[in-house]
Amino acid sequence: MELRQRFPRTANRASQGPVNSEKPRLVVATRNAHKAEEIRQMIGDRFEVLDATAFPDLPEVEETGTTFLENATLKALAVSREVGGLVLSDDSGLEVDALDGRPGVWSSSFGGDEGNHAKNNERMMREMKGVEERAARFRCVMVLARDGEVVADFSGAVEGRILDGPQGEGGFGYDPLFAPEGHDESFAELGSEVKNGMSHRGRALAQVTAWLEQGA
C-alpha cells in the first residue's frame, strides 16, 4: 500500500448538483450503489459523500487504460471536470501471477461477458488447471482529483492464492477462487466483515481517509 502522488490542488469551481453546505463534497465516480455505500462508511460523516447518480448528465467514461491507475485516472479527471469538490474513483481487480498479472484490469470481462462472475470463474479454472504456481492478488488503485487536476493517488492490495476451485456461496466476483494469505477458506466462505477487514479496496480507502483528514 502506498501514497504514489501528490499534487497541489486548484481552487474549486463553482459546485453543481445536490449540495450540504456544512461539509464538503466528496463525489465517487461510480454509479455503483453498493460501492458508494461502502466508501460512505468508511469515510464517516466529515464529508458529503454523492455518487455519481447524482448528476444525471455526467458522461459515461470509457476505460481504455492498461493499468488500473490508469482506468482511475480517466474517471477522476472526467467526473473532476464536470462537478465541484473533490472526486474519488476506483479501478480494481485480480492479479495472479502465473498468467502474468492477468486478468487485471480486464477482471470483470476475463470469461468473455463483462460482469458475468460464473464465466469469469469458469475461465480461472481452465487457464489454472494443473498450475502448481497458485499465488496471485486483489490490487485496487484510487485517485483523487479536482477541478480536472489529480490530487493523489493510493494503491491497497491483499495477497493469497488461487483454489483448485469454488469454495463457498458468498461474495461475488472471484471471491470463491480466492484465499487470502493466512487462510484456508476462500472469501466467499471467510464472509463479508472478515474480507472487509483486509480487503484491498478498505486498504486503498483507509490511505485516502488518512489524507483527508490531514486537511484535504
The other form holds:
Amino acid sequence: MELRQRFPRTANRASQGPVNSEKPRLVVATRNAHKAEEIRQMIGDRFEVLDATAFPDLPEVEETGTTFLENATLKALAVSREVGGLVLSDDSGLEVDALDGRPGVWSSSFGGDEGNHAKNNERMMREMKGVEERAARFRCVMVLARDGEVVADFSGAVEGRILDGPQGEGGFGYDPLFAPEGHDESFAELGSEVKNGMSHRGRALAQVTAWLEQGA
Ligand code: ITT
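One more: the block was the form predicted on its own; return the form predicted together with inosine 5'-triphosphate (ITT).
All chains and molecules follow, beginning with the one already shown.
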C-alpha cells in the first residue's frame, strides 16, 4: 500500500494546524518535547512530525489509566477528536524489578512533582541505594488513532539496569540512571543515535512506520 493511502486528506473539525510540508503528517499526542524530538530524529525525514504544542487549544488529557496501553489510548483519542489525520501517542516509563515494576505508568511523577526529572531520579537513587538486584526496562506503548477511533497499537521495550548514580548529560528523564543491556554507559552517555537504535521508543516506532508503509 502506498504510504500516502494511510494519510487521506480528511476534513478537520477543530484545527488543521500548521501545514509546512509535502511529507505525510503525523501528529504526536505529547507535550513532552524530548519524546517529540526523539520521534522527529527517527522519522522526521519521512513524516512531518507535529506535536501537541502546535495545537494550542487542545484539552489537557488526564492520564487516569493503570496501564501504558490505557493511557496511550486516552491520549491518542483525545487529540484525534480535535485534530484531523493520523495521531500517534506514546505512553512510556521505567519498570524496576526490585521495586515490583514501579514506577511504571507513574514514571513521570515518581518524585512527587509531575515531569520533574531531577526529583524522579533522586527518588530512584534513594529507593535503589544498596539494592543488589538492578534489572529494569523501559517500556513504550504507542497508539495510532484517526477521527476519534483507535487504528492500531504497538509496543517496545529495552532491558537494562539501574546505575548507582547518574552518568552523562544527554537524553532526558531516567536516561542518566539507565544502562541498556550490553553497555556500561547510560542512555545519557550513549547519545541519541545509539539510544534511538535500541530504545523502547525506537522499537515501538519501527513497528508504527512498518505498519504505515506496508499496510495492515
Ligand atoms: P506526555 O504524556 O505528554 O506524552 P509525559 O512525559 O507525561 O508526556 P508519560 O506519561 O508517558 O509522558 O511519562 C513518561 C515518563 O517516563 C517520562 O516523563 C520519563 O520520566 C520516563 N521515560 C519515558 N521514556 C523515557 C526515556 O526514553 N528516557 C528516560 N525517561 C523516560
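Positions refer to the first chain, counted from 1. In this text, the rigid core denotes the largest set of C-alpha atoms whose superposition between the two forms falls within 1.5 Å. Here the structure is a predicted model, which is why all the values come from computation and not from measurement.
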### Query
Core-aligned, is the CA shift for Asn120 between the two forms 2 angstroms or more?
no
### Query
Would you say Glu95 moves its Cα by 2 Å or more between the two forms, aligning on the core?
no
### Query
With both forms fit on the core, is the shift of the CA atom of Gly85 between the two forms 2 Å or larger?
yes
